Amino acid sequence: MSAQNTPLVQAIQQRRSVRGFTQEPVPSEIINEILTLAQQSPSNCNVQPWKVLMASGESCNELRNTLKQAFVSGTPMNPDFSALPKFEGAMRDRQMDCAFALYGAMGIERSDKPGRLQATARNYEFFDAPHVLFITMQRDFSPSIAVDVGMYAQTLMLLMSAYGIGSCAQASTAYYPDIVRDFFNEPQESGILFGISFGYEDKTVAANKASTQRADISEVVKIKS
C-alpha cells in the first residue's frame, strides 16, 4: 500500500487507537519511509525536539516481558511527566464512554476487577505487537515543547494509518521510564512522553470492535464572526 494512493481524508477517518496485532512484521523499508516522511512535521523554529526510540522483533519481545513483569509484580511506577489529570464534566463523560465500548467490546463487566486489570496489563504486552516505538523529549522543556511533539506523533500515526498500518498510542508505557531508557541505553535527561505500539491490525481480537464517538465542532470550536 503507497502513502500517495491514499488521501489525507481517508487516512484521517481509518486511524484509531488499535489493540491486537497480527505478528506479521512491517517491512522495515516502509518503516523507514514512515520516519523519513514524518520528519516534514512543524516545529517551533524547526527545533524538531522529538527523539525515537523503536524495537522489534526479539528486542521488543524483551521489552515487552520486562515492562509487563514490571506491572504485574506492583512495581512503583514514576512517569517523567504528569500523570492523567482526574477530567471532569464532558470530559469526563467521554473518558466514561470511552471505557464502556471498549470493556463492552471485550465482554468486562464493570465489576470484573480481575478482568480490567488483565485488560491493563495488555498494554504492557504492546497488545502483541511486532514493533514499538517512544516518544521522547528532554525532561527540563516545556509543555509548548511537548506541542511540537505531540504534532510530530499525529503525523507518524496518521502516515502509519496512510499505508495500512495499525497503531495504538499508550501513556501507560511511558509510567516505568527507567526501564525504557535502560533497555535503550538513553540518558536521565531524555524524557519518555509515550509509547506507540504498531503492527497490522488482527480483526478478530474483541477489543478492536470497539467504536468511539467524537465530539460536534459546536462542542469544542468557539467561532466569532
Ligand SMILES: Cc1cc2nc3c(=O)[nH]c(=O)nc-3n(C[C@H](O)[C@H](O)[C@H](O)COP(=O)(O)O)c2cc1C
Contents of the next structure:
Amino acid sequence: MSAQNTPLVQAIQQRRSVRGFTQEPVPSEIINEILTLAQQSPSNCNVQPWKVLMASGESCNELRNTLKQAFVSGTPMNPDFSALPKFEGAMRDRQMDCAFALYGAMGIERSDKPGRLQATARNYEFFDAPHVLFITMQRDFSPSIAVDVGMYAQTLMLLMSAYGIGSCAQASTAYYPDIVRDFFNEPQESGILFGISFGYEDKTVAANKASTQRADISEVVKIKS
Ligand SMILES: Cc1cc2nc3c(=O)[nH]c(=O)nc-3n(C[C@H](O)[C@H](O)[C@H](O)COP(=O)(O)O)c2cc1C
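Now that the form predicted alone has been shown, please provide the structure of the form predicted together with the named molecule.
Now the full complex is given, and it begins with the chain already shown.
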C-alpha cells in the first residue's frame, strides 16, 4: 500500500471544518475510543498538559443556550488567552479568503452586517452539534506548552475525520471562559483555549459547502541544501 492510500492520509485530506451537524449522537464507545487514541499525542517530557471538558445531549444544549444568550445579549468577552492578533500581508489575505469562502457559501454579502452577526452566532449554537468539547490548559502555561495542546487537538480532529465524524475548532466559544468553567465546575486556573463542536455532518447546510485553500509550500518552507 502506498502512503497516499493510508487511512492517515485520507483522514488529513477529508478533514475540514464542519459547520452544520445532524442530531444523531456519536456512540459513546466511539468517542471513548477516539479520546483514548488521542492520548498517544506527544508532549514536552510527556506531561500531557491538555484537559478536555465535554458535553453531550441535554448538557450540550444547556451550555449552547447559555453561551448563545451571552453572545446575543452583548456580554463582554474576556478570553483567558489573548485573542487573534491583527494579521497583515499574506496572513491577512488568507484570513479574508477564509471569511469570503464561508460567507460566500452561506450567501452573505460583505455589507450584510446582520447576516454576518447571525453567522457568528452560529458558533455559540455549536452549529447544532450534538457534542461539544473544550480544550483547556493551565492558564499560566507558556506558548511552548500550548504547542503540545495544539498537537493533541489536531490528533483528536484527525481521528474524528478517520471515524467519519465532522468537527470544527472554535476559538470563539472560548471568549466566555467563566461560563464554561462554571458549567464544568472547573477551577479558575483552568484556561479555556478553544471549543470543538463535533458530530455527523449535515450535508444540506450551506456553510458546509465552504472550502479553503492552502499556500504552496514555497511560501512556508525554507530549505537550505
Ligand atoms: C484554533 C482554531 C480556532 C478556530 N476558531 C474558529 C471559530 O471560532 N469559528 C469557526 O467557524 N471556525 C474556526 N476555526 C476553523 C478555521 O476557520 C478553519 O480551520 C480554517 O479556515 C481552515 O479550514 P478547514 O478547517 O475547513 O480546513 C478555527 C480553527 C482553529 C484551528
